[in-house]
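What follows is a single chain, given as structure tokens, in the form predicted on its own.
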Amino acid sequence: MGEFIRVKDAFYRYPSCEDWAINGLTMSISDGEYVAIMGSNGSGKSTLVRMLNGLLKPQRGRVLVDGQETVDEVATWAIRAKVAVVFQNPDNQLVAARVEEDVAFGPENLGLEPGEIRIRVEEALGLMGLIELRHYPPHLLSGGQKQRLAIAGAMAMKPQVLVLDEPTSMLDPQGRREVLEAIGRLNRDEGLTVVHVTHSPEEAALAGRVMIIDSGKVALDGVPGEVFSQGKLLQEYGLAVPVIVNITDGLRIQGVAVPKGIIGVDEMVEWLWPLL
């Protein structure tokens, strides 16, 4: 996998704050990859999220995606067209009366031919399970079709990177499955390469990597495993931790040697079984 986004010693302060909101952040991301990342509320993430695709742009440092710096005004509608940006709120994506129309918005602006357009709205639509919606009003949607939705017509536009800033955050349970399986298909069958900005744990845990900011600096970085088995280092960030790392650390007061880098249910589950 090469490195598809370059960030180096990025700087980036609003101009009501003393505090820079990104302070000397250093990180990569590479083609295919699936990061989770997390930070107390202040920490600089959904910053750094709009530094990705150049929406914010750093005053000191660099951020480079597939080599283009995104201080370069000539590169950033290049560089938009490889980053897509799904945010929180799903009805303030949502543009069109009709579903199909929604998710042909991104497409038609780049001026494609009809046909191109209409391939695009299909594969989209499929991918995000809202075909038999198609004709739908947004509105009429639930919470989760509505967010797979801005998915779609981020996906219309053909990206190379999803980035998803606390996609989930306003939806029910059953939405969020919706959701998180939805991106899930898209990193695991699509090959598409995901950043996905949580507060919650368990949706980290599911990321091949896992990225904590802290105070606009990048404090840990690593497989799920490695960074959640520090429980007591994510509270002082101000984060929790998913619930089966707290049963496995109370296991081990108890004498009960488990594995390192158990943090979901199932690998719980798994290792538990024989034991019973």
Ligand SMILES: Nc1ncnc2c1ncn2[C@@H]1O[C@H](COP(=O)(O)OP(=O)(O)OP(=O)(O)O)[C@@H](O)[C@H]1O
The other form holds:
Amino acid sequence: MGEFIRVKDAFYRYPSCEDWAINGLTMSISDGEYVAIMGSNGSGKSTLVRMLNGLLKPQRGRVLVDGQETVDEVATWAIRAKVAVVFQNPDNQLVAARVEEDVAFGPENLGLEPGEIRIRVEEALGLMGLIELRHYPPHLLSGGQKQRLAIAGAMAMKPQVLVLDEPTSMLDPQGRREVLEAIGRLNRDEGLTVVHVTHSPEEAALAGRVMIIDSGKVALDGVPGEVFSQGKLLQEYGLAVPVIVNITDGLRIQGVAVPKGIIGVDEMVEWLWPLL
Ligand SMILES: Nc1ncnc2c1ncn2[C@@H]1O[C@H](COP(=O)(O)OP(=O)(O)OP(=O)(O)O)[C@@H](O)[C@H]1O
Ligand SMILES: [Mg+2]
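Can you switch from the form predicted on its own and show the form predicted together with this ligand instead?
So here's everything in the complex, that chain up top.
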């Protein structure tokens, strides 16, 4: 497993701003990982996202994608092709009159041959379960379908990393489930590296690793069980813990010896079931 993304002591400040949005941030992400990023409003998550595909360049320090520096102008397009980004609002990301044209938009801009574009569109529609909706106008889709379409458009670029910045925050529970399942599938079955920015601890717990950003730096980094067992610290960073963690903390205070690392409903049930 190679380190596909490396951020080394990176700094970024917006021209209009006095404070560093990214303030000496160091981290790396390996091929095939599923990393959730959490942090309070303004902690620098979206700025980091924009740095990962070279949209913003570090003013100090380094950001490397697949060994290439994002400040290197020659690497810009290669990096954009390797790191696809999906944002919060699907309506701002959909451009065409029909679903399949929307997916084809990116590959067309890459200047690929029509045959290759068709193959990529088929694959991406299939991956996201959108084959039946291919002739639909995107504005008639549900929120979850729209966001899956945005992901399909990203996948048609054949990226190595998919970065999602709060992709479910505008969706209802059903749409949220659809998108989370799609993200999990891409990571599990396609081996895609996923970076998922979210405010939901339950969503973050689905990842293999959770990174907490505070004031433009990495504050905590580890497997979900580890990170979410640090309730006090998380509160200091302005973050919630999964509901199950609140329950297990409460049980421990009552003297019940709950094993470490229980952060999801399934794990809770698995532990409770034999006790009944
Ligand atoms: N375009 C911009 N111009 C000036 N300052 C900005 C801009 N975008 C973000 N900032 C500032 O940079 C800091 C980090 O913002 P960023 O959007 O990265 O945070 P975030 O963690 O994504 O927050 P949220 O959870 O609200 O999405 C904040 O202080 C913010 O005000
Ligand atoms: Mg943000």
